[in-house]
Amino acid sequence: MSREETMVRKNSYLTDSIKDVDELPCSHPASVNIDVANCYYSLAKMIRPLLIVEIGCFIGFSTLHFVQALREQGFGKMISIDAFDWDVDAGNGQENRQNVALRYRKKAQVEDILTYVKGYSTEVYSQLESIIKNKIDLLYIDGDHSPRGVFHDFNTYYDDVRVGGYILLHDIYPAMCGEQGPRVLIDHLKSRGLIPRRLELLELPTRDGFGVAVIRKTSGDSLRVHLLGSGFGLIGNFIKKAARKLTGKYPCLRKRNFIGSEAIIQINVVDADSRTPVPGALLICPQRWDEKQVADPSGTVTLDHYLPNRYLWNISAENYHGVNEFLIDVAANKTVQQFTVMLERV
């Protein structure tokens, strides 16, 4: 690692306690990466909250960033809820996650600001209700990532978020993080018109591709959202029916999961002279954190669209000249969009 890289990494940490937690054997990938954590710190500094409630802290890496912002602003409290129901390797053998979180809370000297609550979020609500009722400025939901779990957390704590307050959701892009719940909740809020009638939404891409949603509450009306039936409910059933029709029209979409995606992008790589497919072509997208895709036997790459509507791709294949910065523009009103890039032989 170069001296410059060492300095950049050193300057990434707000405190020694945060640095120590980041370097624990168990910290990643379960904890958010340092860029996301620092984003949380900056967001809290801008919001200047009196009360932060976190659902799901793992070992407290994100937590320490929120709390550091509170300490620097000179006011505010934080409640972090976690079941702490399994052990981790924090460098001295297996120990419970709560012990790890409490140790670094003490080291960071934020015991007067941060309270850890052990238990499942919906079960401990009754003991917290009098403290948090209508007082939450920032609610961070990063616990049970199943659709049912995310909906339960949202419903349990939403009414206590003050008007003008914020709700953060982590892991909002299933194609990258493998989690469905946060995306299903966002799409459900959109389908009911709650976004933008009662809520404002900003989706932030992250270096690991998992994504963060920042939701601002603009209405004081009570709100409950529900999964209807099994799976994704009525909205999901509609999407599934649409998916079945699409897979009949576009065979290359078969067996691909795109429930909850806003669009499907197809990039077809072909020989410039013969117009035949170029299988095995390598596609790299810098905007998607150098995500790599390899063209299938039909020369096609199929992927979810989840970032801005313009993408740059670098495309290469054996025995062909590479194409750098192949730009595609994704239309907002189309479900499936195809693009073709032609490679010339060496």
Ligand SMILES: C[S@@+](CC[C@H](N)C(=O)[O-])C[C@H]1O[C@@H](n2cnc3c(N)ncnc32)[C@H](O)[C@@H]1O
Given for the second form:
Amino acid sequence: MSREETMVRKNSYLTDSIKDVDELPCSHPASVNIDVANCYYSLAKMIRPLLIVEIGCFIGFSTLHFVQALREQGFGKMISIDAFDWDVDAGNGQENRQNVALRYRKKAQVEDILTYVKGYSTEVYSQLESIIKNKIDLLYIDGDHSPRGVFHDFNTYYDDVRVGGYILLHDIYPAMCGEQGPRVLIDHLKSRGLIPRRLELLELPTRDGFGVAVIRKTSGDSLRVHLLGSGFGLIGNFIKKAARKLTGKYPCLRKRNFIGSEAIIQINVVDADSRTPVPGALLICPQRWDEKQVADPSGTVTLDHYLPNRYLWNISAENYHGVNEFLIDVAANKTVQQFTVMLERV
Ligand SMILES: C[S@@+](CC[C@H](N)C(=O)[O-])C[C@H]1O[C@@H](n2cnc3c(N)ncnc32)[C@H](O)[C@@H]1O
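Moving from the form predicted alone, what structure would you give for the form predicted in complex with this ligand?
Let us now look at the entire complex, which starts with that chain.
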């Protein structure tokens, strides 16, 4: 049996429609990567939800994974909301994203389980309210990633998540994904003690570094969160400024969060015999969508915005034997880290 066939056998989530969407030119990185999607599928299978609500489907990649879990369990429905307000290249030139999502919903034969709702998440709430009121078992927030957008989505849908139900947030590490909102929300929930008083939190530092938060609701109390500085106006801004000044002056007041901390990494590529630099060497990281880096004239590649994790790189250079799966193990407690890879001449 080929490696591919083994994969398909092992993962029933990997349906033809999921594979098709994964391979569309527009799919990644806007869609979550396949490992994260697989995790969603598994989570849904464990939670056995009756109702999943997703905010932000893009073209339905994460959506198809949740829905596959529902189909396999034999019950449950999913509502997925998206503004569908720009077109993408899904292989036949520019096309409306809703059409793409509907095409693969049809191909996956899940029209009876999955409803796509076009519109802005907070605006369509009134049309959904009677169907979702107090019924959401799994809420996935992956729409407007600005702090304001994430806070709005959280406030609009939170009360309808059942006690014991789950809220998933994607893109929780701003340094890696460039999005601020999910992190600001998590930090806000923590700083107000809502985590752990009313919510449990597990942060999953995914291989691509974007990260997923799994939040579980343990209290039925209604909740509204407010962005400091917008909800509290001038007083909020004053407190924020004062806190910034204090933490700048007294490092001991700064929160130490190793998982969220970034490191600057230098990879030096050198000739194995002479130890001289190999400029122009090509480094590719398959874990990060084949991110490519080229060694500078001193044979060095400098990477910033990397979270503590282990990353495998494939390294090649003209006239040298390539090195596959060179491991850089980015430690949690050092801000600058150096690695050396030696290449043998052909
Ligand atoms: C990162 S993509 C979602 C990716 C998708 N969950 C996946 O992993 O396959 C974000 C999506 O959110 C949608 N979006 C952004 N703000 C929104 C809002 N306020 N209401 C509804 N959809 C929104 C965008 O149109 C976009 O398709």
